[in-house]
Structures are given as C-alpha cells and as structure tokens.
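Okay, so here's just one chain, in structure tokens, the form predicted on its own.
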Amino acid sequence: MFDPTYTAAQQRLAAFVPHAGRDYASARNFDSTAHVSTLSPYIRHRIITEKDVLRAVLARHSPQAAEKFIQEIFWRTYWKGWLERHPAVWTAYKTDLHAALHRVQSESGMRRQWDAACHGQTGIDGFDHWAQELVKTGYLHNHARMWFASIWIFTLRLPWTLGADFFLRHLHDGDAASNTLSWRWVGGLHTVGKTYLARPDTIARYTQGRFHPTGLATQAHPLDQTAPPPPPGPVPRSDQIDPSLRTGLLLTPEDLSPGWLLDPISPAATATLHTPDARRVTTFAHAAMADCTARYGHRLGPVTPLSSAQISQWARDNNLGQIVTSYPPTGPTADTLASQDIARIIRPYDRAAWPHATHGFFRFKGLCCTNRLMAEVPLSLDRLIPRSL
C-alpha cells in the first residue's frame, strides 16, 4: 500500500492535492482512503514535510477551503511540540506498558482478551476487521483509529497502553508524539475528564453501514490518572554546528530529507541508524532510509549503517570533530541516541511551532500562525486563524 519512496510521496501528494478543498472537508469522515491523503506515512518520517504539503496545498486552494485539512497537518505538529514540552508522559507511557505487559503474562484472562483483541477475534463489528486491516496493510483511517481504541479502553476494558503499543507496532506512520496522545486524548487523560465514546449509530454511518456492532459500552468514564501532566517544560534548544570541525552526518527515521542540514556542512561522512526491533515502521522506515541515501548520495560521502553502540567508534575511524543529526523528537529514536555525543539540529518550522504548543489544540493553532510561523510556509495562513484567541 505505501511504497516508502520520495517519488511515491511526491506522486501521492499531487494526486491528492486537488481534492484537499471541500471535497476532505465533506468526506473526510467516512472510513475509506478514497476521501483521505493517506500521506502520513511521509510525513511521519519527513520523507516530505509538513511545509511541503501546506505549500503544494495552499497553492491550489485558499486557506478557507483547505481548513480541514490544514488543520490536520497543525494537528501533527501540535502533538509533537506538546510532548516535546512535556517528556515525562512518554517516560510514565513506558513505565506503565512494562506493568500492562507483565500483567498480560501473569493474568491468564488479560491474555486471552489482549490476544483477541490484537489477532481480531473479539467478535465485535468493526473492530475485528480493523484489528486485521492494520496488522495486514500497516494503516488505519483516522476514524477508525479512534472507534477502535474506545472499544480497546471502554468495551474490552483493556489497558490503553497496550493498546497505543499494539499500534506502534504496526502502524507505518507510528509516531510516539501523535499515538501515544490520541490514546491518552480517547481515554480522558489529555484533556482531563473529556472521553471519546464509539458509539454504533455513527459506525454505521461512516462506514456506509459495512459496521454496526453491538454490545459496546454506553459510557466511557475518563481514566484514573495518578496526577495531572506537570506543567509544560522549556522548548528544547537547537544545539550549533561548528563549521571548522570535521563532520559526520547521522540521519535517523525521524528526517529523511537531510537537504536542510547539508547546506551549512559538508559531511564526510555519513552513518544511518538503524534500530533492532522488528516494528513495522522500523522496516518501512529502513526502506525509506537507502531511498534517501540513494537520493542525496553525492553529498553524503561514505554512507554506513550503524546500531547506536557503533557510533563512537564510527566517529573515531572517521576522524570526526562532530556529528549532527536532526533533533529527534521525544520517542524511541530519541531514548537510543540520549547518551550519544551528538549535535541535535531543530528544523525553523518546529521552532516556530513548539513554544505555542502548550494548552490545547485550539488555542495551539491560533497561536501558531504568528509571522514567524508563516515564514516558514510562505504563503499565507493568517486568514486561516486569527493571530490569537
């Protein structure tokens, strides 16, 4: 379904670009990728970016027209920036996915629901087939995404880590800003006490009647948290490139269009992580990588591929002065490289957008379109949203 290609990226995106007007806005919501851009993917991994889209989209249509879906490349961006001020809910997520792993191994009733659930043999409408879809095609449709985890948390009654993990592993476009947040959002630990509620009637609906299951919860009480999420942290600071040292490039899954960072270095050399789990995004974005090694080849200089236990002696045999990657944001990319000696370079647009990203999306998005913002997509966006709410 996707192939992890700069060219396919490109192609899918022209091909959706006229229908980013009223015809998202109007169809949008119904269960089929027919309706919906299916870029995340490439997003996800920056194989095109966020201002890619946003320019190719302005360009044809008017801010007013593409609302909806402008919105849902703001949404992207504030995820990422509300986790970046707030790195402690990824540490708390794994924490207590470790908990809900281990009660999967000792509780014989979870295993057998959590093993249902995950393979698509609940027996619930709908649910069983998204189930199959995402382990199969590595996508969901947005809706989809959250029926499927208010049945997981409010019918199922499964821990909503698990949950959230079940995704990651499969997603092609798993990112830990967007899917661990929507969960928590889901399950009323985001916007605290606000649930999501699957209800069948609107199933039906937006899947043109394919799905109407039964037996679903009627209410979907928030879920117990601890204590709130602390206050937001300070935006991270992008770290300086010194320009007389010798430099190694290093390019993560996070970035795959390093052009920005090859124009003030020169790399002589290159190392792409590579990570050992078996996610499927790790294989989508592997084969992503040597599309983007192969695109920008002349400018890498030798190209190695590296576990992150290898990058300090790959320094040393290159004699390197430093190395500098792309800030990976809060998520595993991140927990790799948190001991590694490395120059971790912000993208402008993630400048502009992080330090809004501090209450909820509303007023994100308001805030968001400020000058320096729409500098970084230059074309306008204040007619879009007013300057501040």
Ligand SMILES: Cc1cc2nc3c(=O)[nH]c(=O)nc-3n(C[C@H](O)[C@H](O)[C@H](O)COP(=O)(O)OP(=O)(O)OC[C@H]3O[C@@H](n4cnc5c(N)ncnc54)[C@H](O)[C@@H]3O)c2cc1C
Given for the second form:
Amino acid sequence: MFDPTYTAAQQRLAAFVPHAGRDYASARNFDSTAHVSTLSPYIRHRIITEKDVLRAVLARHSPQAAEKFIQEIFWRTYWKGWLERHPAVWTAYKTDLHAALHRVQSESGMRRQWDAACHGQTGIDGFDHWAQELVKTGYLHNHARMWFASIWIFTLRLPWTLGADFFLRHLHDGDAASNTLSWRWVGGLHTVGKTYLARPDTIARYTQGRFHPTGLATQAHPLDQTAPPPPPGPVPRSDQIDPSLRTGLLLTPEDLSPGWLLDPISPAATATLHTPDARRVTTFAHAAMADCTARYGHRLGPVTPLSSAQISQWARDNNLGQIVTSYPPTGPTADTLASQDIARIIRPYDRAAWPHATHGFFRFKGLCCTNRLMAEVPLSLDRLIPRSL
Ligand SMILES: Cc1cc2nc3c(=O)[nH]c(=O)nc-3n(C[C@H](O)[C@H](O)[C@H](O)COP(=O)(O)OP(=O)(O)OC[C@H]3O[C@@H](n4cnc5c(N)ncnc54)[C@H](O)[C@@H]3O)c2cc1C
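Okay, that was the form predicted on its own. Show me the form predicted in complex with the named molecule next.
Next comes the full complex, and the chain you just saw is listed first.
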C-alpha cells in the first residue's frame, strides 16, 4: 500500500490535492481511504514535508475551502511541538509500557485479553477487523484509530500503553508524538476530564453499516494519572553549524528531505542511521532512506549506513570536524542519539510553530494558522511558512 519513495509521495499528493477542499471536509470521517490523503507515512518521515503539502493544497484551494485539511496537518505539528515541551510524557510512557509488558507476562488473564485484541479475536464487531487491517496494511483511518483506542481502553480495559505500543509496532506512520498523545487524549490524560467514547451508532454510520458492535462501554471515565504533566518546558534550541569545519551529515528517519541542510553544509560524507528493531515504521524508513540517498546522491559525498554505535568511528574515518543532523524530535531516534556529539538543527517550520504548542490545539491553531478565519490566514500562514524558506 505504501511505496517508500519520494516519487510515490508526490504522486499520492498530486492525486489527492483536487479533493483536499470540500470533498475532504464532508467525507473525511468515513472509514475509507477514498476520502483521505493516506500521506501520513510520507509526512511522518518528511519524505514530503508539511510545508510541501500545505503549499500544494493552497495552490489549488482557498484556505477556507481547505480549512479542515490544513487543520489536520497542524494537528501533527501541534502534537510534535507539545511533546517537545513535555518530554517527560514520553519517558513516562516508556516506563509505564515496560510495567504493562511485565504484567502481560505475569498475569495470564491480561495476556489472553491482550493477545485476543492484537490478533483481532475479541468478538467485537469492527474492532477485530481493524486489528487485522492494521497488521495487514500498516494503516488505519483516523476514525478507526479513535474507535479502536477507545474500545481498547474503556471496553477491554487494557492498559493504554499496550495499545499505543501495538500501533507503533505496526503503523507505517508510527510516530512518538501523534501516537502517544492521541492515545492519551482518548483516555482522558491529555485534556483533563475529556475522554473519547466510541459509540455503536457512530461506528455504524461512518462505516456505512459494515460494523455495528454491541457490548461497548457506555461510559468513559478519565484514566488515573500518577501525576499531571509538568508545565511546558523551554522550546528546544537549534545548534549552530560551523561552516569552517569538515562536515558529515547524519540522515535519520525523522527527516528525509535534507535539501534545506545541504546548502549550508555541503557534506564531505553522509551516514544513514539504521536501528535493528523490526517495527514496520523502521523497515519503511530504511527503504525510504535508500531512496533519499539515491535522490540526493551527488550532493552527499560517500554514503554509509550505520548504527548509532558506529557514528564516532565513522567521524574519525572521514576526518570530520562536526556532524550535523536535522533535529530528531522527542521519540526513539532522539533516544538513540542522546549521547552523541552532533549538531541538531531545527527546521524553520518547527522553530516557528513549536513555541505556540503550550496549551490546547485550538489556541495553537488560532495563533499559528487557520482559524481566525479567514482574513488572517495568508498572513498567519506566512508567519508559519515564511516566503523566504
Ligand atoms: C489513537 C491514535 C493514534 C495515532 N497514531 C498516529 C501515528 O502513530 N502516526 C501518525 O502519523 N498519526 C497518528 N494518528 C493521527 C491520524 O490518525 C493519522 O495521522 C491519519 O489517520 C493518517 O491518515 P491520512 O494521511 O490519510 O490522514 P488525512 O486525513 O489525509 O490527514 C492529512 C495529514 O494530516 C495529519 N493528521 C491527520 N489527522 C491527524 C491527527 N489526528 N493527529 C496528527 N496528525 C494528523 C497527518 O500528517 C495526515 O497525513 C493517530 C491517531 C489516533 C486517534
């Protein structure tokens, strides 16, 4: 379903753009890939960027007509910015997941329930289909992700971290910020007191009668949280590039459009970061990195695939004075690179948006882009996507 190449991303974008206006606004909630872009694996790895997508859509539609679609793109930006300001939430997720996996090993009842959920054998109409669809295709529609997470948490009463982990293992677009924070939002941990309850009638309506589950939880009380997230921390700072030094570029799954970095650095050598885990998102990213280095080949110098443990030796072998990478946002890649001496450069788009991701999404959206409809849109979009970039 997803060819991990820039060409495939461009083709998908071109095919979707005509539908990004009123078609998307009216039909996007139906559980079908016919009404949405299915661009997420490409945007997640920045094979094409948020800016590329916004520009293509705004070249064809007015901001008013494309408002819903623009808003969805900004959800990704908001979640990323929010997690940057609250990295402890990612750390807590990993700790809680570890504890939940331990419970799965030691509590046979939970293991059976978890196993049935992951294999789509719970007997719950719709839910079982989505579990199998995810494993088969690596993709679920947004509404299906919401229903699935809600049923996982409130009907099956499984720990939300196990569900988030199930998604991260199988999604092509598996993303620390969008995934962790969406699961937390469904469970009532993100917006205090607000949960998402999957309702049979909604499912029947937006699956056009394919599914009408019975026995779903009728109430969704917010999950307990040990401690509320701390107030937002500082916006991360971009490191400086020293143009006088011999430079190596490190490409990671977080940003596979390195053109913006190549002008200031002209790398003497490039490394692509490979991690050994078997998650689908990693396999997709490895293939996409090969496509990326082929595309930019003439500007990258010799290209070497590396694990994080091999980076220092690679720098010595190539006599590098500095290693530069596009800032890896909070998540597995940032964890892998945590101890490395690398200049992490934040994209201008993220630098402009992240400072506003402090409170709720709608305030973010109002500050950054669309919704002081519509007079401010061009101005505000320019602020987020300056013409000079
Ligand atoms: C429980 C749960 C887990 C999720 N996990 C992930 C994840 O791991 N990775 C991921 O990329 N998205 C995740 N999402 C968000 C969203 O479901 C997907 O981005 C979207 O379904 C991708 O399909 P699309 O490209 O066809 O979206 P479209 O509807 O075509 O939207 C266009 C783009 O906007 C962005 N977008 C749309 N909806 C959202 C959203 N709710 N949050 C953030 N960005 C959005 C994506 O970049 C998407 O490609 C999750 C949502 C939920 C409810």
